[in-house]
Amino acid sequence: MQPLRGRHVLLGISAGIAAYKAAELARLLVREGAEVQAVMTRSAAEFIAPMTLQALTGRPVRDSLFDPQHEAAMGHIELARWADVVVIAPATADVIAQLAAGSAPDLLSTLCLATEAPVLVAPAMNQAMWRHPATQANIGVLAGRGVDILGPGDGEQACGDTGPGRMLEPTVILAAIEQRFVQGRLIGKRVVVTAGPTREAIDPVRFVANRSSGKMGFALASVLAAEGAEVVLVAGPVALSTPRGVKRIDVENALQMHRAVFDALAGCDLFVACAAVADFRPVDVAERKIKKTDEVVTLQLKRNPDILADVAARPDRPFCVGFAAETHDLEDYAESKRRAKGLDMIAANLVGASQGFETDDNALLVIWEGGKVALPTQNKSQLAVELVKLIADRFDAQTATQDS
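Would you output the structure of this chain only, in the form predicted alone?
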């Protein structure tokens, strides 16, 4: 689950104000198990101290092409061969121009010429410099050579301008580096996952909801991303961190979730409907808080759209995986739901006082046409690993049948 463990990352740092972000990127890379060698341009040391990078990586920073201690053994070639990936963050307009021209005036640019490892570049500069035709031409040259261009982002800049040119955040760059080394079964596949509950408003302070924590859906999204999939996670209101490498869309109610799912379906290969979507919503939502004036209040409800059934009914439908939470007759209800909605697979679990909702552990009965597997009670993170394996098995089998 850690694609960077044991990988050699050469982190190039050039002279821009965004150099301070390189320290956080180095920390994240080391945390994920990578061996990191920082290489700085001489001017970069004006923005961040080499000692900071050395403390974070455990390696002395390299900054000179003419270092007798290393060049006696052709150190720049040794480093170029050592690297599994070269990441330049920040990459200034000057460094980008050097790389595009094939110029090698310093250690960092020389390494980029000498290495056979993939090169990733995270531009950081003033918005006018980024937009300049020369910079755009240089970016085009690098992209044409297979260099990955990460960003830049858009927003307020240190100089006071606003526009494109901000270096991407270290977490985003980390995800791009990890993607280079993902060796999963779902590489190139697009997956939409729903997770958590929905809240259906009664008035401005009250709502109808359920006890779903979202833990199972978030665990699935994390494992799917680790298997190489491009994952869009449509999440109801939950207090959970976004899994690394996952695009998250937050929604509140069932109608919003329905809209977000269908907006994300283009090019979708798999749809995993893990959310506990409210079946009903109030007919009328009070504009003001309902006061306690009556002993009995009548609440009229109407059905919400069935997101999973609507996705499964599409002519261009993806592989559809549903969930069923039941209090009894688990297999019968789950199989009836699978058939009624035309699902490829359903994962069913019992809910009660000590299992299912709001717990860290769960057990699943997974059913598909002609087969079923019982996954025993275990932590939801490990359960997600086993379920994703089953999903990938069935998806591969169905794809092979369709292609034959």
The other form holds:
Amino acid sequence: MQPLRGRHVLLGISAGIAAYKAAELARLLVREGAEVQAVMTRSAAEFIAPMTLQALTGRPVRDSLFDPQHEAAMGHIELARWADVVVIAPATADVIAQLAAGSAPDLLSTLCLATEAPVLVAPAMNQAMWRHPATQANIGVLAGRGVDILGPGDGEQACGDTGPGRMLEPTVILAAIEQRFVQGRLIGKRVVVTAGPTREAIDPVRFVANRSSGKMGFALASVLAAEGAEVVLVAGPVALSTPRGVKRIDVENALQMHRAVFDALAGCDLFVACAAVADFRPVDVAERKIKKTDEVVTLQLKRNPDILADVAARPDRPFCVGFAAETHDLEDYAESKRRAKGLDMIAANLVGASQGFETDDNALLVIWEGGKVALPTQNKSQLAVELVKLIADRFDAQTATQDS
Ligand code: C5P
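For comparison with the form predicted alone, please write out the form predicted together with cytidine-5'-monophosphate (C5P).
Below: every chain and molecule of the assembly, starting with the one above.
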């Protein structure tokens, strides 16, 4: 997925200390295939050299309304039309005030008045300036006009204060820009995915776990996000990087996963339970490492809650997709599991030598009420694409039935 490939991004940079982060944002945008035109306010050059941005974007920085050389090539109105999106990062209190007032004292503010492209603003300022009623009123005006306000973040500030006003990190701003261009079947849908194993502690150094790598769940989260869904990925301990645009919550054991899923469930449209949750946990967790003095030790285990069944039992339940790993009689076991847990869909796979846990390939038998499809052995990323298609088909069909 490269939603920014070939897109024209007009990157506005105003005079704040966070301007140095605009260089990183420009680099990320170019890496994603965007064409980037930096436009700086005059005093932004006090914080970052225009040459840096020119080198990163391959285009001379624009900073003046009255530059005959540039106006001859692409005038400011052409530039406003050229932009597919305008992103101001950092946006100072002053720039925000200009946009809210509709004043146009320089090139950047003029472009914002002249463009019909969406405008995204990443505020960056001292916390008192951010909290000031004038700034808050201006932000309210901009938000009311459909301007996307990204952040600001909270924390330590360059001036020594602590509080709201930090510019969001370039990767977060990039994701918000990309979101504007994502075209997918699940735009506006909220999805919670579980992935990976859980670890159930025996003592401070030992645990009961399983062989799940988390690859299938991470691949699904990635494809769901690429289809435009807002994805929360609740992950057990795995060695995988977070897919682009996905919010990841790391947990260790089944009870934590249960809690994290239920915390993320508000407004959720789809729940995809891909985690290999441990069915049991030790009754007692030893506070200290158990010594190997005895020849035989007995570990007493108790059942963990079934996260998927609990979600599916809620009155306001999302569309629920479960997984079933079986060694034999795949279809019968999967279908009875689907019914027992009250699922809308189940994806079943045989676990054996060359597929299932810890492998890159898998095959799935996908079953829903009144239908089934066998997805042949393939890479888990490709399989995730096929499965998400089926999920979106069934989800749309169910929504259509409920609406009629
Ligand atoms: O019953 P079984 O463990 O085979 O069911 C597998 C499905 O149920 C998977 O989708 C898995 O993520 C989910 N599950 C769960 N919580 C558990 C056990 C399984 O969400 N405690």
